[in-house]
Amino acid sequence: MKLNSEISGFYKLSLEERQKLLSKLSSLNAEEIALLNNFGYFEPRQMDTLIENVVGSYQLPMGIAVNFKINGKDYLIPMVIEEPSVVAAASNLARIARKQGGFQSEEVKSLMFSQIQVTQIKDINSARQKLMENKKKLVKIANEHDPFLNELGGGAIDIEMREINTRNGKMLILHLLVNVLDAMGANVVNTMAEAITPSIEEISGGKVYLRIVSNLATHRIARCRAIFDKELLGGEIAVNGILTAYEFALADPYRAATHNKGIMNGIIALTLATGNDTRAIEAGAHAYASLSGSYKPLTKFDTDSGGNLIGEIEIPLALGIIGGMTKIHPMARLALKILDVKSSGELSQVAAALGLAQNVAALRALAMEGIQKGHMSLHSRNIAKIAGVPDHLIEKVAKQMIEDKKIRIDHARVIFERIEKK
């Protein structure tokens, strides 16, 4: 039967009714329906309130990166990720960084901003001047819409303005800066931007269209630095290899994209574990990498007088420890407890250190042995599982695939059949 995805009122159905319809449309068997009914940490009714058209739950592994010392404090870092070798690689590089004192992360501010797009202005210079004169009034109106945040020491603090040229003419873009404290802050800044929109239109004589948070959080930059011991890295050859790989990324956006993906392997795994918005973090990071006009690495490397590798990272990180899924998801709450961070800024400091470690690990693997050796060693177990190898023989089959340098499903089956015959 040909599938027709035009379904009226799917969202109105109960979860059970959606599953029944999906089963019919996609020919799901009883075992597959049972998978949909494994809701893990949530009751079905709770899951049905999180997003629309819910039919089931999806789970990923959570591991712990060890050996991290950041600003003199030790951390166990929860990471939710499906890719083999990432957690192990980060832990190994954190161990190497400990010899030289670990990671040093700078304080991260809690400033977010919403952009307010003012259009159809007859005299943009006059409008800008009038808005500047009324800045304090606008900030006051914004704060009146979140007195609790004010009481805690946060709230709107300033308004920045930018004039841009577009195909629809000149626009005045206001940035409403808000100290969001320990929240990610998108809802806070958006609500405040909505609140001051009527006043902005009245003062400027223009028309406001968009008023929305920017995920390019340039007021929330995380910076971290570490020295990686030359000998523990693998000697001068390893250091030179990493520096050469970095220069490649610095000169070539095609390489820089994969370079930064290695950084985000660590940062996104922590972002997901703590219930934060992975899409916002990814968007901000890659936009920041492009601010110079061409796409660049988010890290930079050099050596000290002893030939040790110096690594630095600079990246916008709008992470929170309150609000949203950080409180709703029980595993996010557990991850934050394991992490033992006291503020959103501290979480961003940890994330920056993790991203730097992950990047060095990837560059070291590329420079020394090729990324596939370590990655495929761990991946071989997944291949054996997919090939149908019983759990008690997975390690044996995986080891043989590595020795044979044939990490493939068909070869896993050949090895398994050979073992069975014996």
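By rigid core we mean the largest C-alpha set that fits within 1.5 Å across both forms. For clarity, every value in this text was computed on a predicted model and none was experimentally measured. Numbering follows the first chain given and starts at 1. Compared with the form predicted in complex with (R)-mevalonate:
Fitting the two forms on the rigid core leaves the C-alpha of Lys406 displaced by at least 2 angstroms between the two forms.
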Given for the second form:
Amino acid sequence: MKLNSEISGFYKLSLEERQKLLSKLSSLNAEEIALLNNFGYFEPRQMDTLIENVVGSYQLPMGIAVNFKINGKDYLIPMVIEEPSVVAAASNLARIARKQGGFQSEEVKSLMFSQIQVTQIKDINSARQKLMENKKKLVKIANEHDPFLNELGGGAIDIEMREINTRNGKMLILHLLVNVLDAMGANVVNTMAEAITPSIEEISGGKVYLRIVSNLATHRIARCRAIFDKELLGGEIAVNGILTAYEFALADPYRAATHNKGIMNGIIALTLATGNDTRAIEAGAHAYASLSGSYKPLTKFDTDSGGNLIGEIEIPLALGIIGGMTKIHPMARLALKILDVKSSGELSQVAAALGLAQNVAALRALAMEGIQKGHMSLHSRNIAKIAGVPDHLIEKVAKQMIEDKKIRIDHARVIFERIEKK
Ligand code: MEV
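Next up, can you give the form predicted in complex with (R)-mevalonate of this protein, since the form predicted alone came first?
Following is the full complex, with the preceding chain placed first.
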């Protein structure tokens, strides 16, 4: 029977009712229904309050990247990711960076801003002037909507103005800057922006439409640097390979996208582990990569006088250690405990270092032996597992698949049967 996905009131059903309906519509068997009911460390009801139309939960592995020394402090970095080799690669490069002192990360300010779109202004210059004169008053109104943040030392601090030309005419875009302290900050800045809207309309004579955080968090930039020892990297040939890979990314947006994807392998794994908003981080990173007008790599490379590789990363990172999922998700709480970061800025410093390590690891592998070699041994173990090979034979079957250059489930079964017959 053809499926009809038009289901009214699915969200109104109880979790059990939704599961039941889904099982019927998608012909789920008992084993699959049991999978839906495996909520792990979550209370099913708790899941049901997080998003709509919940039918189950979804687990991913959490690994720990080791060897990281950032600003003289050692870190264990939890990473939630499904891709083999990523955690090992970051740990390996962090070990190499240690030889020259580890990573040096600059302080990251917790400044976020909400954009306020003011349209239909008759005289932009005069509106701008009036808004400028009333800036203090607007900031004060914004702060009245979060006295707690003020008490803690944060709050709205300034308003920036930009004029943009659009197909619907000129618009004045206000950026309400807020020190959000240890939060990611989207909720705070959005609330404040909504609170000052009536005053902005009154002062400017314009009509406000959107009031929303910008994920291009250019006031929350993380900068990190490390020196990667030439010998440990694999000598001059490895350093030159990485520099040549970097030139490729600088000159070609098709390559820069993949280069930056490698960086995000690390940063997103940490973002997810700590219950932060992965989409916001991705959006900000890629927008920042294109701010010059063409898409560029988020890292830079050079060498020092000893021929060691100097790597640098610069990326907007709106990460929080309070609010959102960071305190609700038990694994996010645990991840933050393992990380032992004292502020959102410190978390961003760690994320930047991880992104840099991840990038160098990928470039080194690509420039030297190629990425598939490392990937394949883990991948082939996964395939052997999926093929139903018992644990004690996985290594053997995986190795044979690599030798045969056939990393496939059917081939894993063939090898396994051959071993069994012996
Ligand atoms: C794969 O997840 C990431 C890489 O493609 C990154 C890169 O090409 O730099 C290996």
